[in-house]
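Below, in structure tokens: the form predicted alone, a single chain.
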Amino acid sequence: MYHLISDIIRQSEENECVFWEIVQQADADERGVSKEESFETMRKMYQAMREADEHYDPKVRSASGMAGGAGQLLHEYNETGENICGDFVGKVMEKAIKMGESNACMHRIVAAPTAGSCGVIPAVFLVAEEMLHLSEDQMVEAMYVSAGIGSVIAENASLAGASGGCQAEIGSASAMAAGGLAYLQGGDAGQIADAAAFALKNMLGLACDPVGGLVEVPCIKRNVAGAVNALTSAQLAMAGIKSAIPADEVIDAMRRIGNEMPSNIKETSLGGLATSPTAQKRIV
């Protein structure tokens, strides 16, 4: 078993095995289940992920009316061929949007870490096995590597953003990006640390403020941001830059962040963007 991102790396070493073996054997012996078995589920985990995507709708509007719409608006800028940021990080932002959206109109996500951060890790990840010509199978071990990740950030601070802000989700879901993406480019245990640092010290105290405590506004567009940092983090450690802070002592600081936030921009709505003119003329 594991706690931290450094008895990871330490197993991982020791036992002459890559990351994603290490979170592989822990599920394996956490549910009684073989290793193959542990690595069909995921397997099917990230399938559910492309289904996701694949039926995205773009004439559903969420019931609010707030959401919906936008991926496709996304989509059909990225054809033009105008979007500055290229073809690899502007699909990864339509996908980022779409799978928010998604989830805010009731269709079927995969919770990665979170709801509201569903589409951090299925947008860079996807966009990864396409863009860089990778098996299901690569994806599948990119899977274990943000699952440890978040298991670490679970353990050691937290997932949710009622407790810690959108750090909590938003911030997770982009360091356990940036790590599968740091492994599915080579990158060694020390890599996949330093992109998980690098994407977490980037969200560090990121408010929860639902506009109407719906999950749908800023949250679906903060997946993009998410999903972009995590591709930036992931290039910084694959760069060879190390991060000054290690990655267990980033979570600590997550941790004492949330903490210290005052309730009203953790998830209640009762401060930030929430309690903004234009939110408070659009809450029914």
Given for the second form:
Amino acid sequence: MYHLISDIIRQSEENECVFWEIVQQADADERGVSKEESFETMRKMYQAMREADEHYDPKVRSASGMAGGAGQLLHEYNETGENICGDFVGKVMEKAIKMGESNACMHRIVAAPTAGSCGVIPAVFLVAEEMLHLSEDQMVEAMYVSAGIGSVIAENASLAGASGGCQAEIGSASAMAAGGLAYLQGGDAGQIADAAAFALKNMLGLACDPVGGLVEVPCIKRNVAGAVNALTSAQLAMAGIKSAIPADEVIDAMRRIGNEMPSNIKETSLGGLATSPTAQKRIV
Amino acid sequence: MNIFDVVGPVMVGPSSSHTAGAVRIGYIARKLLAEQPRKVQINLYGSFLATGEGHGTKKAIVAGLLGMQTDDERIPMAFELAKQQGVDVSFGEANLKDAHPNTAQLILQGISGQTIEVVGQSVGGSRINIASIDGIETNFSGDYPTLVVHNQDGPGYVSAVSTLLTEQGINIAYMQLYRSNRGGDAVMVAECDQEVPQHVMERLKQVDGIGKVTYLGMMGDE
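What about the form predicted together with the partner chain, after the form predicted alone?
Time for the whole complex; same chain goes first.
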């Protein structure tokens, strides 16, 4: 069992195995299943992410009319070759926004860690699989890395916007994706932890202020920010840069910030963007 | 901590609490009714009432009542499906005091005339709590096989239930007792580690002073 990122790192050193195997073993122990069964359940989660991405419908709009169509616009823009972020990042942006829109439009997604932040991990992972020519098994391993990071955040801070603000949702998703990507690029446990720490540090203090209380504005586009932040954070770690503050302490800081955040900006729609004049006009 | 609550569940959006949790409330209420509903009155409260429209909360509850799970892609079509199946659905505001912000009150009538009133709360993620059955307070998650026994308040009923379960090798994980008033209506909720067979329910129903016995099984749809 592990409670901290540092537990996972220590146990992987002691048992001469890698980060994801510690998470897999703990799941097998906890749920009383074999490691193989656990792996296949995780594979289903990854496959469900891929299906959700493939089933994006460019025509669908949310009930409020605020969400839909942005993924298609970004797709068309990427096709022109004018997106200066390049092919890899352009694709990640596109998949992130598409998944956020699919969620808002009542399509099937994988909450990872939440429905509102469901675009971050699949955007990073599906593009990494394609562009880095990785196997599905490797992607499932990376899912364990993300799950391990997310579990530690859930235990020591929060994954819910209502208790921790958006840092707990998009911030956590970004940290989970960054750690997974570092693993896929050959990073060791320390680099996984640093990637997660960088990603989360960039998201600390983020308010949860959805317009009309809906998982649409600003949630959908924040999936893009979380996914791109995961990419850059993993690259910092892979360059050998160390986080000045260890991942566990960043998570603890996130918890304290979440506690100190006023309730107006914790999913109540009583502050921030939700009370902007345009938001007030839009929601009747 | 189940890692598949962190990476997962697979669900129809947009909100784990207002959509997936709402599906689960409907699904569990239907299981407690133990038959296809014919007439359902859905009363919403708090945030469910205020932001439910944009989150598809109403459709989600109806979908659950029709036996759909949180990942069922037919959830957005729940109203049409209810109509096709001849289920009469109506909505209102729940008149509750100081309830959880995400609360739904479901008043159900089944095809054979069975009735039940369930109050469910969506308490975070897609987790839920069944807060009352037929007006008597309860407190269970629906994560375990759950036996709900309605009896007259008095001695011997707990022992009758526990004896029958023991005979079947069923372990009670959690047990709660509620009553409206001394000697009045009481409800016993037993969350078990194993499934409770149908014949145990039948035997319980024959016990003098036990009225209704409802059961929430974990195996598929009834």
